[in-house]
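Given as structure tokens, the chain that follows is alone and in the form predicted alone.
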Amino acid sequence: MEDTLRRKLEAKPLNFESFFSEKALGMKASEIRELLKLVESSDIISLAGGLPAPETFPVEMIKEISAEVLEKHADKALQYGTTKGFTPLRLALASWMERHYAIPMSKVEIMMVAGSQQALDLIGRTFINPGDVVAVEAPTYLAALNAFGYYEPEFLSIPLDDDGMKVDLLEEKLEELEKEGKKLKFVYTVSTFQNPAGVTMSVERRKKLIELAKEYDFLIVEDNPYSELRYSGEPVPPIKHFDDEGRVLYLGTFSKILSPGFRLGWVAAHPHFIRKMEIAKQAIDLCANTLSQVIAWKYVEEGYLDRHIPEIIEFYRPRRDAMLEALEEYMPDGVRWTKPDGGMFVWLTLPEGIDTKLMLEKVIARGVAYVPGEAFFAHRDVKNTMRLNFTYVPEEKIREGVRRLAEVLKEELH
């Protein structure tokens, strides 16, 4: 008996992919994440990542307010909180995005999630039906892509110059629509330093999409981790500011200027688009950290984000600006690149027939990294552009890497 269920065994492996979903079978790694497992564990200059440097995480400040937090507050800290989070920090951040965006507290609502990831799945959930049109910008952030494509849309993709997404092109294409008896659900916009391109959009494209989502009735997403970390150039308000229906969901994160292992963002939205992503939420994890929250409520509501933005700035802008000293240094003619004034990345667009997706071996060859940038793009049709990250690695390695990764551009030109 025992040898007649073992040959049945052996003669039939477990079929794993059988079981998974018609969904799940359709998922694919996220290209950055199976990259950066390769030049994290070598001795490669990553310019590839998204990482913000250890060096500006306040750890000291965190194990002060920790300790402060679980003395008092460990009643809380260390229980289940509400889905929408943890109230003294949604009212803090009310607060401070009135202060700083000129948001009125008035017209949103916060819910806490954890890291703004979380947050474009609930919009991909909570709005998405399959066949839906979302524009987002061409190149766009790639965990967006993923976080939607999973609820099956139809991406439109909306170019980008040096003042963000034409938004003259998207109302051409909303005609387009119209006419076609389609109609557009949301408009996706990484708004300030974009991410990939590092570009930021102007005040006058804020307004005219304001005033496109009013004409055509449409949503606007707008993600916006990186505005505060800006090293020139004045200030532009989020596209939020001009919002005076509740069309725009604007999505904050504490991953850019606390620590990304907090794992704690944000949605400031119209209360009843709050309500349906609460309920969304409720299925999928009950609450944010409840521990992260009441220790970021502590960091905004004492000032200590006040004070901590500006060691940020000082801290990575020497970083920005080595990566387009040297790219102006050693980039060869026929190669152009954003100059962002803000944020993490900068946007390289090479010469047409050389593919960035086949070029990186050699280059990793050469010990740097960077992302093609064939990813960033919803119909993956463009191969000659590539992300670079000026913030995770000190000075003399950005150097180091570009020149390097130049040296490798320089042979395939000629």
Ligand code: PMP
Contents of the next structure:
Amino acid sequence: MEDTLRRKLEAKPLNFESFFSEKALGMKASEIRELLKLVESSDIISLAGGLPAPETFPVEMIKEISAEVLEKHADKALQYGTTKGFTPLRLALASWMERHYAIPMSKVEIMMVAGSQQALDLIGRTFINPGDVVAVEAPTYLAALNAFGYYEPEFLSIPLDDDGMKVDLLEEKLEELEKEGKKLKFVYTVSTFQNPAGVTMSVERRKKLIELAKEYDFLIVEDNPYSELRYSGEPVPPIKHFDDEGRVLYLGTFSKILSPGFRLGWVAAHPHFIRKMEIAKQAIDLCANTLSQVIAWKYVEEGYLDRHIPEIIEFYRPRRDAMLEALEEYMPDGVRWTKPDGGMFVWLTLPEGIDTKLMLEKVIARGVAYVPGEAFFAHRDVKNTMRLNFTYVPEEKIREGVRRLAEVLKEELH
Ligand code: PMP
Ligand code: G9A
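I've shown you the form predicted alone. Could you give me the structure of the form predicted together with this ligand?
Now the full complex is given, and it begins with the chain already shown.
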């Protein structure tokens, strides 16, 4: 095997690049996924990837449910399924969303996808023409930038503060676009416990965003993987809750409330939009993993999910607290960070002049990893920020990781 590979690598090289499509040549690797490869096989304290803690995977529940599923529903669970997904699961999710978020929902408004990451690509395929204007938060989820970027939109970056996207600035941009004769196609927002910043959009801004969407006739893509992971403060309804016209495409996922290995998420949107995305999905993978779907159905329907969420919260709260305490204790003056009520991330802003991409090598040499902030900005124009994850490693490692990171920072600042 090794020999065959060596022979191939040593042969006269093909002109590899000449075979790729123009779009493939333009694709960018995800900084997070590349860092994960590096960190996976070492004893580095990883504050980088947004990984759930494996200790939160409900292994016993999954064993129990899987045994039942294979005994009673193997015909469905091991067969191809419809593209929209396993109907009992879609019904269970519709009623879960109605119960939890007071969003009236029916199964025709739900399609199952291979993680919400797939939904981001489907939205790109279904809605973006080259040059279409798409507004994103600055910073935003970098793999959404990569997914949409393939379809060549023009990104409009809207800054964030502690109350989420600055919707008043969006309004100003909308007026400018109108003057230029341009229209916004959609706003993409991670509305609650944002990735990467950890902040949550206030209710007033959610309502204002819906008003603007009506006034300027655009859609809203609300990506909501984290809202169930709340460690303090009061719940905020999703933007979808305020949507009476079908302008919001809502993305949910089992990755943070069951396990990312299931590769299962869902889109909740107007049936008209769902239908087009269904056709797009037919050509990609026919249907989401059916075994995952049937297990997830039992997980939601029989109340396992509602019993498990509080366990995840209790597990993560001390980790969030440990990170915030360590930042307070070790960080030098001039460093600011967000104080999230939930989710997985804290966002740091360092004094101007520090380039966190350049600093990463030194920090990795001290056995710690973070994600440099630059890749979370559509225009890659901010160098002095970073994202820290607090869910993956235990409290004492979080403290040690932050201590070492602060040490390097202090050296850089002198
Ligand atoms: N959106 C956001 C904001 C995320 O943080 C993630 C995962 N980190 C995803 C989408 C993709 O998640 P999945 O495909 O596992 O549902
Ligand atoms: O790429 C992954 O493994 C998912 C994590 C996303 C993130 O770190 O934001």
